[in-house]
Structure formats: C-alpha cells, structure tokens
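Presented below, as structure tokens, is a lone chain in the form predicted alone.
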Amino acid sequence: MTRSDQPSAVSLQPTGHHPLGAYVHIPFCRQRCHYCSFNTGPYRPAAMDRFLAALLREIDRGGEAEWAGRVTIGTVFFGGGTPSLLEPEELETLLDRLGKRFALAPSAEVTVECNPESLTRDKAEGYRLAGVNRLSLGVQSLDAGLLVRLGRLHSPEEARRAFEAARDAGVDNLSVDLIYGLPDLDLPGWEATVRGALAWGPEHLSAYGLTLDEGSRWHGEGVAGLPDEETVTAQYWSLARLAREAGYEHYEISNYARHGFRSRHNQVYWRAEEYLGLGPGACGFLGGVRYGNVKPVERYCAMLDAGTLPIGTHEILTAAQRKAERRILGLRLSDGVPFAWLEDKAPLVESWKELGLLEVADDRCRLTEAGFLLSDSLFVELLEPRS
C-alpha cells in the first residue's frame, strides 16, 4: 500500500471496465446540521463563483488526461454541503463542461442532493431543464422540534411543500433522506415520519442511523437523549416493515426503492466500480487508486489557479484489499455476492446461515435483514484472519 500527500505522485489510470461515476462536491451550507461532519463552509456568493471557475479548471484537466476520451460517465452525483444553492444556470454550465470534456451517456443518471428551503419549482424545473433527471431530498424527520434540534432550516410543511414543487417541476425521480436514531425520538414519532414520508410516494428513500461522526458539532460537545440500542433497533425494523408493505424493495442497508429505481450512482460505490471525484474534499477510486482532493476550499481553488490538480492524499490498494472491499460492499447490496467470493470464509458464512444473518440460493450469498442491522460487526468478522 502507498500513501502519499504529493499530488504529483499519483497516476491515474482508469481500467474502462465499466462506465465511471461522477462525484461533484458543492462545499458549502447556509448553516452547517450539528451532526454533519462533510466537508463543508458558509455559503457568500463570491466563494461559490471562485469554487466554481475552480471546479471549471479541474474538469478541464482531468478531460486533458490522455484516456479522458476513452471512458464513459453513466452518473452524476453533485453532493456536498447544499448543490442546491446552484443556480440552474451554473449547474448546466457544470454538466455541459464534463460533457465537453468526457463522453457523458445519454442515459445518464445524474443526481442533485437538495435542502427543502433552497428547492423552489422554478428551481427544479431548471435542473431538469439543464439535464438533471434525480433530485434527492434531504428532509431527515418531519418533527419540527426536531429539525431545530438538528440545525435544519426547513419545516415540515416545506418538505412537503418542495418534494410537491419537485414533481410540479416534471422531476419523475424523486429520493427523501430520513435520519432514526434522533434525540428524543420514540418509535411512534419515528414511524409518524416514515409514514409522512412515504406518502409522497418518492421512489426512493434512504434512512439513516445517526453516527455521530469526528467533526460534527454534536460529535464535539456531545448531544443528550440519545435513545437506547433497544428503541434504535426497534426504528430500523418499524422501517423495513413499512417501507416492505408500500411496496419498496429494500436493496442495501441504508436504502430502499420502487422497481427499477434504484440509485445508479451509489450502486457504483457498492459494486466497487470506479468513479471520479470533483471538488474540495471529494474522494474517487481509478484503476486501483484511492485518491482525496484537498479539503479547505482556498488552497483547491489556488492549487487549480496554479494549474495543478487538487489531489491531497492518495492510496494504491493490495489484490487483498481490493478482495476484502469488494466482498463487504458487495453484502451491502441484497444481491449478495457469489458464493466462491467467500469460500475461504466456509465455517464464518455456516455460522451466520444458522443464525439467521445470511442466506445463500442461486450460488449467491446475501445478507438477511436482519444480517443488515448487524452489518458492521458481521464485517469487522470478515475482516479477521481466521474464521
């Protein structure tokens, strides 16, 4: 493995296997949530147009690369922070310069992380408009005392109000984020949420467990009411169970779909296929390289001013490394992976089929649900030597 903060030490090849992801990170929030730890800073105007010429110029060195015109894009992700603070016009400028600059898919999904309050119709239409056909709402609950207690700016009746605008919009792909596990929150609150949220018939919806990540505020100085493991695992249950009876196909940990939506970007991630990473503190994975750009959004943009791409750290993965994430992202996804995948892990996958954890049909072993709420200590077990 090699680690290194010298930009020009990496070099980037992608295999062209498969289609690439996008990921593009707009850095910055008119108010930072007390349990995001992202890479993120305040919104003024004058920051943004800088990033942006600066977002501009990465693109354009990144199509310079001698096999830019030999891949694909199949997605786009603009994440950060709050893409939402895009104009329409700057966010088209964005998606013609990557298309100009790489071969962009005419069936591209391409997908915008939205806040309720910077979501307007006009907005959304656009978005769709400059070829945006995903918009993902970040609503996280529908108690108003609780997105106060989150830092969020929106109310309920403005989640609805955007998710609403969306579709008047002509937006046919809609995702909403929920958080479980919230301060104070009980299951009926937590199920009165779904319920609420599900009603809007999104075609897909991801939920949470809050983490309480290094660098978050509540990380820092701590938050109180935290429910109990018990009233968490009761909430991930109540979750499936209603999202299975709408009629939403729960297809990785996290995530749950209509037929045929599922997210297409983050399956890239899953499926540890390779994808760009655009922007401050935005992460991609090429020809076995994992690589991270500079954080603080001054030194991304003077390191581009420069004519140098951003990249800050970077890391070749072993064979091993590279067969130990692909068995465990590939258990985060319902289709499983095959079985000769963990063969070496025989007596580990006997062990989680009698518990329940695990099944394995059609040669494919994959994660029950309730495999699912114990995936992170099921991986620290396949991550041993021995089993």
The other form holds:
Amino acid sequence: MTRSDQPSAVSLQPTGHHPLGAYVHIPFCRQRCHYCSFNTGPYRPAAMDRFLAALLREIDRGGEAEWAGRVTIGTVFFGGGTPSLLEPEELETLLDRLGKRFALAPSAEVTVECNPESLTRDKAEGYRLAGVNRLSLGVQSLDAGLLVRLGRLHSPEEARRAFEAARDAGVDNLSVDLIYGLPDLDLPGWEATVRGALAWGPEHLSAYGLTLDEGSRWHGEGVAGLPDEETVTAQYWSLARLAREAGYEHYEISNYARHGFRSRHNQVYWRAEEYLGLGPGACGFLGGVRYGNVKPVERYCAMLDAGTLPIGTHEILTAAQRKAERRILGLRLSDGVPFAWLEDKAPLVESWKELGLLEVADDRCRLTEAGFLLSDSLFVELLEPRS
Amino acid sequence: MAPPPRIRNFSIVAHIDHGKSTLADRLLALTGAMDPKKAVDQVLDSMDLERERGITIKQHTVCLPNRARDGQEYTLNLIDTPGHVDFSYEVSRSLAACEGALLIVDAAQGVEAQTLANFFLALEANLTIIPVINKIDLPQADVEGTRRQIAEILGLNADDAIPISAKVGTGVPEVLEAIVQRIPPPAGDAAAPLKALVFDSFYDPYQGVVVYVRVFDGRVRRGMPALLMSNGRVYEVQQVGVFTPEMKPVEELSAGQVGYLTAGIKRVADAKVGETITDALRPTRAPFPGYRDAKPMVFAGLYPVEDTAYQSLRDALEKLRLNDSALTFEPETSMALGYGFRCGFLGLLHMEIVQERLEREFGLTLIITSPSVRYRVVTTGGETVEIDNPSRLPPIGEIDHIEEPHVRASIFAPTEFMNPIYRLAQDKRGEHRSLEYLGKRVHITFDFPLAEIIVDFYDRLKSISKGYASLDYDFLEFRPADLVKLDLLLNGDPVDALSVIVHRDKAYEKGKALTEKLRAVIPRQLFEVAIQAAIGSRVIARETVKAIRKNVTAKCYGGDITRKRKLLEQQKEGKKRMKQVGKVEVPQEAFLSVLRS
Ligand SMILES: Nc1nc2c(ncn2[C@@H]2O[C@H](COP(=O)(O)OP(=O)(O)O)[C@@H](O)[C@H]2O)c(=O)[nH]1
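To test you: the structure above is the form predicted alone. What is the structure of the form predicted together with the partner chain?
Time for the whole complex; same chain goes first.
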C-alpha cells in the first residue's frame, strides 16, 4: 500500500461503469456514545458552519475534475457523527451543490442517519422536501437502562416517537439500527428490542454485534458485563429468525430488508463499485484507488481553504487485491459471487460447503447465515499471501 | 623424548568437578610445559563451549618433561579423557593407551558415581591406580573419611592416597614423584612390527585428521604406509610428532611413546578411536581388542524453524561430523515439521552440545523432537529391524515383540534421599540391583530402560536429592519390553512428529498429558478438533477444541474497506507459521510446547 504525503500525486479517475455512490461525513455529535470510535467531535454551531463551507468547497473541487460531468451519482449517504444536526436548508444546499457539480440521478437514493433526539416531524419533512428519501434511525436498543449506559441521549419512547414522526412526515423508506452483544444484554432482553423495533414496521433493519474499537471510551476504560460468545451468537440467531418471520430478507451480514428496500448505497460498497468520499475521514474508491480524507476537521478545513483536496491516504490496489476484495465484499451479500470467482479456491469452497457455511447454486457461491457469522475467518483464507 | 624406561603414560580420572583440570594445569605449570596462564588460553581457544559448561569433553594430550628426585629426566605423557558418561567408550580407549591413572577424589565430596565408573574402567585397562585426595585446603575437607572410602568402596590401599590441593599446589610434587615411582614404564618391542592405538583425533583444515596414537610395538615415521586395520585403508604418513603441548614434529615415534601422526585422512570417522594402525608392509598380527564403533544411543529429529535453512543445517551437520565421528544424521521428512534430519548422539549431553554448536556457531534456530532411543523390533516374520524414529515402527500386526536398550545405573547419595530415589526409580521402570551402605551414604544400582533415563531422569534425581546424588550409567543389553507406539491424531490424522514409543503401563498417562497440552495450544477452528492419543486404532485419551462460534466484523463503516482488508491481512500474516495436519491448522508453537515437555 502506498501512503502519500502528496495526495495530489494520485489521480482519481472513475471508470464510470456504474453510477457513483457519495458518502458525506458530518463529524459532530452532541455527545460521543461510549462504544463509538468514529471520526466525530463535539457539536458547535460555529464549527459546523466552517465545516459546511469547507465541504461545499470539497464538492466544488471534485466537480472541477474533467470527468465530473460524465458521471451520475446514484446514491448519497449522509453519515456521521450526527447528520441530523443539519438543518433542512443546509442539507438542501449540499444536495443542490452535488447536483450542480455532478449529475444526480433523478431516482437517487438519498439517506440521512438520524439520532432520535434530533429528529422532529418538521425536520423530517424538511429533509424530504430537500430531496432526502430515506432515513436511518440510530435506535441501538429499546432498553432504557442500556441506552443510558451506552451514552445515548434518547429513551426508547423518544426513539419510537422519532420513527413515527418520520412516517408522519411522509418518509416511506425507514431503517432502524440496533446493536447486540451489549453489556448485560441477555437473550430475552435482545428479543424484546428486536420485536419492539420490528413492530414499528421499518423497511430496513441493520444490526451490528458490538465491537470495541480503539478510540472508543469502552475500549480505553473497559466495560463490565459483556456477554459471552454463546450469548452473542444466540442473539445473532434469534435476530435472524425474528426478522425472517417478519418477512425481512437477510441480504447482508448485518442488514435485513423488506422486498425492494435493500440499501442501495451500502450495496455499492459490497459490489466493489465506485464512490466519492466527502468530509473529514471519509473514504472513497475511484478508478482502482482507495483513498481516505484527513480525519481532523481543522486540518480538513485548512486544506480546502488552501485549495488542496483533503486526501490523507491512498492505496492503488493491485490486481490480486482487487480480486480478493471483490470476493470478500461480494460474499457479504446473500447474492454471493459468481462461482468462477472462487474457482482457484475449490478445496476451501468444498470444505465450507461441508461445514454448512457456504452454498453453491445457479453458478453462484453464497455464504449461509452460519457462514456470515464466521465470515472473518473465511475471508482471511480468500486473501492472497503478500509477496 | 626419554627412552622407554623413563617414559610414563598416564591419565587423570575423576568425578566431575573433583579437580581434574585444575590438577592437569598444575602439572603443566610445575614441569614447565606451559605457563599456567597460557594453559588456560589454550584450552579456551580450542573449545570454549566445554569451558563454559564446566565439562571437559576433550582435553589435550601433553608430554611433560620432568626431572625426578633420582636426578633423571623423565617424559610424562598425560593422556586426557573425556569427562562424561556419554563418552565412556572414548575414556576406555584413552585408558588403554596408559600404564597408570591418577584417580582424584574430592575430600569434601568423597567417592561419587563417576569416581567408581572411572575406577572400574581403569581396573579393566589393568592400570596402576594412584588415588589422589584433592581440595584438602577446604575447611570441610575430610581427608580421613575420604581415605576410608577409598579403601572400602574402591578396595585400594588407603595409605597410597596422596592428599593434595590442586588449587594451591600442596602435594602436587608428590604426585609427580608417584607417577615416576609407581607407574610402570611402557613395555613393548621397538623392533616388532608397528602396532599403534588411536585414542583421539581432531580435524585440521590444513593437515586433515590429526590422529593421537600410542605406539605399543615398532616405530612409525614419515613416509611409511600406514594400514588402518578396521577398514583396511592405507595412508602414507606425512608427519609424526608430540604435544608439548604445541604440536612438535619428531623423527619417529617408537614403542612406548605417545604422540600424533597425520596422513591425509579426510574425516575423523576414517580413523576412529580404538583403531589399530600398523605398517602396511609389515603388519602386526592382530589388532587391539575392544575396538567398536561409537554407537549413537539417543536419537532426535532436528528441523530448522525456517524451511529455507534446510541446506544450511545440512552443511553445518557435515562440518560437525568432520570432527565428531559419533554424530550420525540422515534426512527425514515430517508432515508436521517439514524437512530435517534424524540425528544420533552418544547421549543427552552430546545432543545438547551438538544443538548448541549448531545454534551458536552456525546461527540456526531448531526444533528438536523429543529424544528417543533405538529399538529392536522383531517381526512376525522373524526379522530384526532397528528403529530410531517412532513413526517408522512397523504396523502392530507385523510386530512379534520389541526390545529396548537397558543401562545399568549407579547412584551415590546421602542415605536420607534413599526413599525418593527408589520412588523415582520405580517411576522410571528401574529394576533394583544392589544396595550398599557407605557410612552416611548409599550406593544403589538399578537397571533402567535407557528411554526412561534420557528424558528427565537426571534433573529429577538432582532435584529430589538437593543436588547431592551422582549418577553414572553404562549400556547393558537389549531386553524385550511391552512397548507400544502412541500416536497423536488431530481429527483422525496422525501427527508424525509427536508419535512416541512408551511402555504400555505408561501409555495412558502419557496420552492424557499430551492431549491436554495440545488442547491448550491449538487455536479454535471452523470445526471441532478432536485430539486423540491412540495405540493402533484404540483411542486412549481424547480432548476437544470446540469450533469457533463467531468471527465477524459486522460493520464496515463509511466504506472504509482498506482498514477492514488490512485487519484481515494481519490475521493472514499470523497464519504463516501454521502447519497443516489434515485440515487442522497447528501453530508451530504448539509443536514446540509439546516437544519440550
Ligand atoms: N578449594 C579447592 N578448589 C579446587 C581444588 N581443585 C579444584 N578446585 C575447584 O573445583 C572446581 C572444579 O575443578 P575442575 O578442575 O574444573 O574439575 P574437573 O571437572 O574435574 O576438571 C573448580 O572451581 C576449581 O577451582 C582444590 O584443590 N581446592
């Protein structure tokens, strides 16, 4: 991998085979959740203003590329941080600018991650009118005590109200985020959360097993009461069962959707398609190059003030890496990958089949739900040894 | 050199640490053969490994000029002997080159196991034995008690013992005088056909093998065609000389004399200890009795940790063998450990020395399988095969019975440690032979299967006796035993490097210990791993490594695929040192930790 101090040295040139995704990172929160290691800092209106100005500049800079007029943006995802800190007008400005610099497809999927405490009916409606057609609500749990321990700023009741407000505002594509494997969360507690959230009738559900990554408070300080592997595994399986019974498709390791409501933006990642990364720490993939913006907001703003693209790292994928990535990412989806992509790993495929971790049908290889659960162990085997 | 009547050929023998080297240095200094400082340097130069370990494996033979009290010039040839049980054959050959031996006993320790072993070797060689009581300068020295032991245990005349301090020099002149007075001059006929005994050798890159000889009859000089009677080879003698202790060429060596010769011999294995050298044109009638190939007794697989070091290991072993005729090796492949060599050693110490030299002098890092002995397998077809690698054992159905080598071990210890020693012996399948009370100490002899001795016997003996017990042993014979091959299987596939041959009574215990150990070091896999210890098809111990339940990073946030892939790549890197047994991945450390037990 190449780490370059001169980001301008890399040329980002999309192949344009597919519409691009665009990930926009909003790096502020009112309060950092205790499990969170993402690139986010405390929300201050002035900092937000300065950042938004820089973000517009980044879109402009991107739009200057000679290919900008030739590509279409098919999905936009505002992630964070807490994107629902944005006023509808601010969001509108950003979307307008994206549409002006690049072609935004009329049917584009535009998602905003929302925290329940900052989502009102008015805001949801404002977002919808600005062009947002999908909201992803960070609910995490419906256990009041747990929400406090996680450092969340909302109660289960407020989460439900936020969801209903979005519905009232006419948003017909709603996703809910949940986390299992939380401290002192037992199986009945988890099932209550899942049942509760499914009862709201979201189109989409994401459920992640808790991981304590470096940078999170719990990683640094430690946390008591983490459930054992058996319990976490049981939570995964009960979620899979409850979601299936409620008519959801388990279409990606951690994602469930009603028919026709898969997240198009996330599928861009898993299909190894191209996307822009905008905002501090955002990652992009263009023309075989994976790149990441600098993470500190200050630095990000300063670079754009100075007229440079804020790219901090980039990596030009080798053919072998690309091949490995495509299989690994593709296998995250229930669609799997064409059998031919794994032809050189026939003995592995055979043994995974025997273990019930993988299925082969219609010339495609798919991980089973058991395979999803062990996917990291499987993916390691699909990497090519480093030369 | 003095004429034969004024030559004395002698050795010094002792239990380890009783002062053999110190006395040798003293004698050298006193006769002016070498100044003491230089003596130390010389020994250091040649084999610092021995020095560091405090064991003399090979010392140098030296010819000491000495003016005795009768005013005559004498030549005293000090022939050194290896100081460890692994090398008792070599000791016996060195003693065969002498007429007398100084038997040192530490005045503070008394007679120990190797004192006795060496004493018997000296008796067998018909030597005049001069008992020397050393370290009389120590406050805890018990000269009278030591005298008594010399009389009672060794049956020597206690009045003949010379009390000395090799360290400060007291009594050392008396030792020199006793050598002259008590040890007979060499007999032998200088006019008879040449008959010389090889008692040591070393490899010199310029001259080839330098052979240490004691001439019994005849003479040897440059240009003579020398016949090596055990292998029938003839070499032209290029140089003869003596050790002063530097090598000093002389015209000839004749009956009674000790010195060296070179004859363009390529490997020490071509002129082995115990060999008889004679004149090819006028050969002597019969060679010296007692010649035998130094037979390796202990075997182990040596594998380079890095697969790429195989060739370097081979080269290193070749080099060591130039100078070590007892070391044997042949290529061996292990499913689990890759390519390596099955090596044979005289004993555990020999094995350690070779290992250390390979690692230190050749910079190799090695995995060594647990040491085993050579078994004799008598097949149902009546054939006898020798097996030094458990994984080569024929299938059970073809085995009529197995014989294993036994040793006779002699242990000296204070009486208070008798019980634990008997318990240890029982645990090690020892058969009691004799018990003798010697005041506050006992001398016990047992017959042991060699295999039991080479694993952790000596360390345990030392630890249960607080370091006071001493041990010596000698090969006895092969005896039939109820032995079985214990295989370790991972999901049904045998791990060849971990097979062991054990006594049936111990198989269960061993199998349990090994499976438990493996369970602790084998990481969880996608499937359950059954670890089994089995005799043939019968499983006698089993452990399970449960399948891994989940390993998933659910979130790939904001499309940061690079980070995700790097984490996976790191895991991949970590798997490089895994060896595959069937489908099971076993980390190299797992082998190491099991083999170390
Ligand atoms: N006090 C004392 N120590 C001695 C005497 N002779 C040898 N030693 C010590 O005993 C130890 C072993 O002696 P060494 O000659 O190496 O024994 P070796 O193993 O028989 O060759 C060394 O530390 C010597 O310094 C002696 O006469 N008096």
